[in-house]
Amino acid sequence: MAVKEARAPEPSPSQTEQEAQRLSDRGLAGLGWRDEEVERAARLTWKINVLKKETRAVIPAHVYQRAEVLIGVADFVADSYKLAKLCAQSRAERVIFCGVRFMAETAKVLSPEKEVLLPAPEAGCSLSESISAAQVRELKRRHPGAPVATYINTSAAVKAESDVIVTSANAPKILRKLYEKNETVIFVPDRMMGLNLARELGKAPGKELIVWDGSCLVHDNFDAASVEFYRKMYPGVKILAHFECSPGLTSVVDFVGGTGDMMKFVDEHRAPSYMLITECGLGDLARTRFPDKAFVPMCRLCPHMKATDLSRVLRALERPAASQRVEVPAFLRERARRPIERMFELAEDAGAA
């Protein structure tokens, strides 16, 4: 497929002003952006939004992306599970994926007919890079007959060796389904999430739940000891932690789940303040969606998620580099698609959203 080039027109002063007002109203001003910063972003978001319509492109963005991407140009904002489904359902011809490589690969697996572009081609994932397809095959050799439940934060090659893909939101439901017919389940690659699942499901790690020793460079660094300090500093605070955090931390917070679950909790509960223990992008998104609620900062930046900025999104639309194109070989694509579709089947059957 030939890479098409296009060029967006420059916005007029009045168009820039209107776009800057839109960005401010949608939350950038509330995040502390100065007027000149909003104006610079507005010139880029205006061009991107014009060009994506002309080129029949759609821009999905993970919740950890930069605020100006989420607010300014994203067609839909979600976690990995919903992004995978929404990309497959979209009628767009091009997908400009604001996320990391394994997410863009998943989009290509589910939509092979679409051109998938990753604005920041170097955007990887410590979890995805912690395990290879060969290592999954070795786990299956050592534990014959045990189904492999693989976290979605993995490469297409690893997905192709799996029986079912899971997310932080639907993993407990799907693993319960697997245990109905199996005594042992293999879970890769996140060790912390695996231990949290073992505790929730009442399974013995290393025996009933075989866990790989991968970790997320963001969630692996949160300190459980600081939770008590924040509770004293902010009486009544509701503390929410991502499933990828350590069992020591998840055992002392008010809620554990995926990013979508955390946002739902904030929406449905009333509290003096909330602390979202995860990547900082979710906190920015929460402040823009719930401007009347108070949030206590305790987060870490993911260098991979923050590698995508507006200028690189525009580059992917105007003159994409070969390195920005995401390809998955056909033989691998078909094998990786099956466990993803199995996830959809089991998650929906189990009542997961």
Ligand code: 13P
Given for the second form:
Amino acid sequence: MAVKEARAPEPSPSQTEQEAQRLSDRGLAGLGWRDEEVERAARLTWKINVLKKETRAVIPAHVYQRAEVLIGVADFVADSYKLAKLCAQSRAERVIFCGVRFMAETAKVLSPEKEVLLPAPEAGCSLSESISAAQVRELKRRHPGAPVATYINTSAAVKAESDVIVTSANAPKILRKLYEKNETVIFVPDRMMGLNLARELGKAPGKELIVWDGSCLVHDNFDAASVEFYRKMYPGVKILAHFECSPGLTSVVDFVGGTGDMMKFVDEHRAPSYMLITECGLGDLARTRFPDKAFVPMCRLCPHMKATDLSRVLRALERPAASQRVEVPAFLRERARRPIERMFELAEDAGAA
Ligand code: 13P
Ligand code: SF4
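Let me have the form predicted in complex with the ligand next, following on from the form predicted on its own.
What follows is the entire complex, opening with the chain shown before.
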């Protein structure tokens, strides 16, 4: 494919001022950004937004991305499930994916005709890196006939070996569906999420639910022991934890789910304060979306998610480096696509529990 090059004009001082005001109003001021920092970001977001239109690009962004990316340039901000759907539905010719590699690969698998660019090409995921296609094949050999439900945080090669993909927004529903016809299900690669699912579905880990030993470097590290202490310190606090946290922790919090459902919970409840035990980006986004609600900080940064900054987004739009271009070989695309589409069918099947 021919490399498209484009160059954004420089914003005038009044355009920069207006853009800085927009960023402040949309939440950067509330997150404590200083005027000069907002102005520096505004010069970049202005250029990105001009080029985005000119090159018919769309910018999807995962909720863990930096606030200036979410507020300044993203066309849609969502969890892994919705990002996959929205990218497939988008009519844009170019996708500048502000997220990590497995997400951009999923977009390419679903829309091979689009040019998919990952501004931070090194942005991986500790879960995705924990399992290979050969290891999935070996699991299938050891558990013949058991369907493989694979978390979306995996490479296209691993997806290609799977029966169905799941995300934290739909894993319980899809696994329930699989158990209607199977006694044993293989779930890869997140061990913590696997154990959470086994408990929720009443299945024996290692027997009825075969789990892999991968973990998320962010969620694996939160400590269940301090939850009671925080409850005393912040009376009435609602504590929410991501599905990737340990079962010890998820058994003592008020809500367990993916990022989309955590945000929905905050939106739908009235509590004195909320603690979002997950990557820090979700708390920042919640503070900008719900400025009247109080949040107790408890988060860790994902180095992969934070690798995307505005200058790399601009580079991807102006003069994409070869390493920013996401390609998935055709033979893998076809095989990876089927289990992703099966997820869409099962997740949206009103008949499924
Ligand atoms: P969500 O699907 O809940 O957005 O999670 C993605 C992720 O990477 C969690 O660490
Ligand atoms: Fe992967 Fe964890 Fe980072 Fe999500 S937060 S991208 S699961 S390493």
